[in-house]
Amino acid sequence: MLGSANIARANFIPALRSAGGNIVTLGSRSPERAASFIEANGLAAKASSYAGAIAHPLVEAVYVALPNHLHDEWAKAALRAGKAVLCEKPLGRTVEEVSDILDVAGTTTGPLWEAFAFPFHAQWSAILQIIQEQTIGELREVHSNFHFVVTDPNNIRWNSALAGGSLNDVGCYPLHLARLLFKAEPIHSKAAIVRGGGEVDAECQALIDFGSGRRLLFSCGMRRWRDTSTRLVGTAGEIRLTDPYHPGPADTLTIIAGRQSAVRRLVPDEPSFTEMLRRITASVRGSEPPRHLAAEDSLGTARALELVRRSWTVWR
């Protein structure tokens, strides 16, 4: 594991344990911080530099949990070392960076994933089945929020030099979700942002046209309580989700068709990353082919993020 981000502590480590994996080494720029993180999280890992962690002979896969501006350098370094790589989103800061990483992945032996866990989850399979069966008719709109509160002014998300901001951090989720559901790329965007902290986008709202009357309306930000509520609206009904991205045991999927509604709880009592890490582990060990590789979707999401950035107006 490279880095000690909160998502690593809260999502990756418990999920890896549930999936039967083990952290061999933690790469960090600070041996003291790495040692403290290892002790606090009960890891049997050894601290190392980034390069030392990648070169460790027992490491089969590398999880890149570094600030966004370091994804490009260290994801490519791990791929060139022959490792499988799971890189936090966004895979790169720009379309060009993402394309470059994918080019490296295409010439190396290790598979590459961008850390969107939801396509591996049982809830996602249920959503796709409901849509395929046309229970809600034809899917026309995706309405999705992803908000949470970041109070620490020194948090890297408030640093524009480190590619922070709400769009990079969580706005990428609705864009990725809509692209997969519509099986199409966005063609037009109208967006607005509110600046905050170190001149990053503290909040972003956007309307994205996917053509043929299909659209995504999303809102993301770092200034209000955690909200991942999402509606998938069709011509004959809708699916309402309390959390399509990192669902927990209390989250629900509600189908509304005509005057009928049905609430389902489809989430196993395990961390949301677990199924992704099970499938990645199986792929790395050669027992099943890899699914949801970065080569399939990451460039399209990077282009969608760039489309939003080019279209946004700064409110204040």
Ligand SMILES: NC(=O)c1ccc[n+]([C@@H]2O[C@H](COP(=O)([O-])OP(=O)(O)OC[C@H]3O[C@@H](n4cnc5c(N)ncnc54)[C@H](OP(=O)(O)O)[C@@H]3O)[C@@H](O)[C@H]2O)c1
The other form holds:
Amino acid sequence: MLGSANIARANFIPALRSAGGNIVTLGSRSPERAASFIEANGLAAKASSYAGAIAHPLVEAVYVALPNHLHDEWAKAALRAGKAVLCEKPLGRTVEEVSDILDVAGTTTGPLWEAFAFPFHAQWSAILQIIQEQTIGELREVHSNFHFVVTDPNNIRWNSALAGGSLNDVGCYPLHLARLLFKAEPIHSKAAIVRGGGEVDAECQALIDFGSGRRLLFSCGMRRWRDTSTRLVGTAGEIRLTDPYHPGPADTLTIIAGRQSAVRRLVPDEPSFTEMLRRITASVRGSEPPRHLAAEDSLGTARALELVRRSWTVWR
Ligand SMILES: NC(=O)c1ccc[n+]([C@@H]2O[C@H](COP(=O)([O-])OP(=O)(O)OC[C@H]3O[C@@H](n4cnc5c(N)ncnc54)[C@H](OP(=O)(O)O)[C@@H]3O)[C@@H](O)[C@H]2O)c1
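Right, the form predicted on its own is done; let's see the coordinates for the form predicted together with this ligand.
Now the complete complex, all chains and molecules, led by this one.
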């Protein structure tokens, strides 16, 4: 694992444990920080540098949990060392970076995943089935929010040099979701952002055209209460989700078709990373083929992010 990251403490480590994996070594800029992270999280790991962690002979897979500006460098380094790689989202800062990482992944042996957990989750299979069965008719619009509050001004998300900002951090989710659901790429975007501390986009709203009358309308940001409410609107009904991205036991999926409404609580009582780590661990160990690889979808999402960035107007 690279980086003494919050996401690793909160999500990755518990999920890896329940998948039967363990952390061999924690790569860090600081041996002291790594030692205290190892102790605080009860790991049987040794501290090392990023390069040392990648080179460790017992390491089968590398989790890149670094700020966004470092994904490119360290994902490629790990791939070139012959390791499987789970890299945090967004995979790179630009289309060129993502394309470059995918080129490296295409010539090395380890599989590469971008850490979008939701396509591995049981809720995702349910959504796909409802859409495929035409319960809501043809899917026309995706309306999706991803807001939460980032209070600490020193958080990596408030730093433009680290490729922070709300679009990179959480706006990538609605874009990834809509691309996977429409099975299409965005054509046009109209977007507006409001800047916050560190000159990053604190909030972003966008209307994205996917062609054939299909649209994504999303809102994301880092300064209002956590809100991941999402509507998948079709010609004959809609699916309402309280959280398509990291569903927990209290989250719901509601199908509204005609005058009928049916609420389903179908989320297993486990965190969103668990199934992703189960599947990745199984494929790293060779017991099943890898699914949801970065090669399938990361370039499209990088292009979608770029489309939004190019179209945005800055509001005061
Ligand atoms: N998939 C998801 O659901 C999800 C959720 C949250 C976050 N994320 C992603 O995970 C990544 C990490 O996010 P996080 O919130 O966990 O970050 P974080 O707590 O700030 O951790 C990032 C780690 O990166 C290392 N680092 C290297 N250079 C740094 C720098 N200049 N400033 C700060 N830290 C630096 C640090 O570890 P050392 O000092 O030990 O080297 C630090 O602990 C981001 O890419 C984010 O988008 C994904």
